[in-house]
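Okay, so here's just one chain, in structure tokens, the form predicted alone.
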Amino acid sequence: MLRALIFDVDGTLAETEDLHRQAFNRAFGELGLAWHWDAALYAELLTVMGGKERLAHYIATRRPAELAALQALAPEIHARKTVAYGDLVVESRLPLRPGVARLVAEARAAGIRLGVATTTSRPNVDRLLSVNFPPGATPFDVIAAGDAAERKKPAPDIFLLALAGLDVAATEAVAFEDSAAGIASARAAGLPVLATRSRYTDSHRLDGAFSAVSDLGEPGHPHRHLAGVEWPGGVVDLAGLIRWHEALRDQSAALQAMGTSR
């Protein structure tokens, strides 16, 4: 049976990536660095998973002459960036993407466990949740974030950590992702993946997802179907996910029975 839903954060729960870009630029300015990451450059840098790793990659490839000094400065840059990002989330009251709050509420009402599996830092997750849920609310049972896993996506580590915390098998859960690396990470952990498009991953291939849609959709505001499983009314809801999961289970059982009978 379906027991858990596990969400990526950046681009999946909310369109956060441009705020991350702006936060990096704020941090650069505070430290007197004449750097500016525009949207095109940031889209390129997003092929490196994790903010600390992204910054290290930029320094190594774009500022090699200053490598030693900038590597020493990198922790302060990232710390300032994290503060700036939290401020931007609050200033903008950054909303969740269409359908996310609805599906989270449906899952909680039905006793389905909820998890987060993300490469972003835990304070970033907490700030996003604080502006979208009532004070003291804990919508997610487990938050696997940032440096909690040894390897970043596309390695499966962060999803395996979330599964362990939720105490569910990969076959009992569905992952939600928006990037090629995220899909690869979830699939490597054994999870089926529902993919949504986001601003900075619009060009990513969504291979490996059992369904790909523009967003989760809302009643009266359906999503755009991209590939794989289609959802009635253009809305991904818990009832539909349970039906899909039950059909997958029945199909797997039938294939197993055929193999045994040979």
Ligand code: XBP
Contents of the next structure:
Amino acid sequence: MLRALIFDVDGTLAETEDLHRQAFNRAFGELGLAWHWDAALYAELLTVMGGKERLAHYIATRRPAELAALQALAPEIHARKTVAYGDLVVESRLPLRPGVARLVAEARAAGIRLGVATTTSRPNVDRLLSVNFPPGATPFDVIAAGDAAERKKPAPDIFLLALAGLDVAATEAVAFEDSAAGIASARAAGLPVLATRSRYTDSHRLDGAFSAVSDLGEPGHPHRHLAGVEWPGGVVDLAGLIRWHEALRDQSAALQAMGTSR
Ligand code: XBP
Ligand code: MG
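Structure of the form predicted in complex with xylulose-1,5-bisphosphate (XBP), please, following the form predicted alone?
Full assembly next; the chain just shown is listed first.
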């Protein structure tokens, strides 16, 4: 049965990536680096998951002449970026994406466990939750974030960490993601994935997701269906997820029975 929902953060819980981009630019400015990551360049750099890894990739590929000096400076750049990101989230009171708060509340009310599995640094998760939920009332039972996992997405590590923390099997959960690397990570962990395309993953292939939509939808504000399983009224709700998950379980049981009867 369906026992847990596991959410990615950036691009899935909220449209955060442009604030990450702005935060990187603030950190560059503070340190007197005449770098500017515009949206087009950032979309390219986002193929590298993890802010520290993304920065290292930029330095190695775009600033090779100053490699040693900049690599020594990189931890300070990323630390300042994380502070700047937190400030931007609070200043903008960054909201959750459509349907996220509704589905999370439905899951809580039904006793379904809730997890986060994200490449981003833990302070970034805490800041986003702090502007969207009352103090001490975050709905997530487990938050698996950033360097807690040995390998970043598309490796399965962070989703495996969330599953272990929730004490559920991959077959008892559904993952929510916005990016190709995130889908690959969840699938490698054995999870079915529902994809909600985000601003910075507009060009991503969402292969591997059992359903792809523009967002989770709200009553009266239906999402756009992109691929796979469709949702009545353009809204992904808990009842629909439970129906889909039970049908998948019944289908797997029938296939297994057929296999053993041969
Ligand atoms: C998205 C990421 C993160 C953020 C930046 O994570 O790749 O690296 O872009 O955050 P996810 P950090 O989609 O898995 O939530 O600088 O803290 O890495
Ligand atoms: Mg994401």
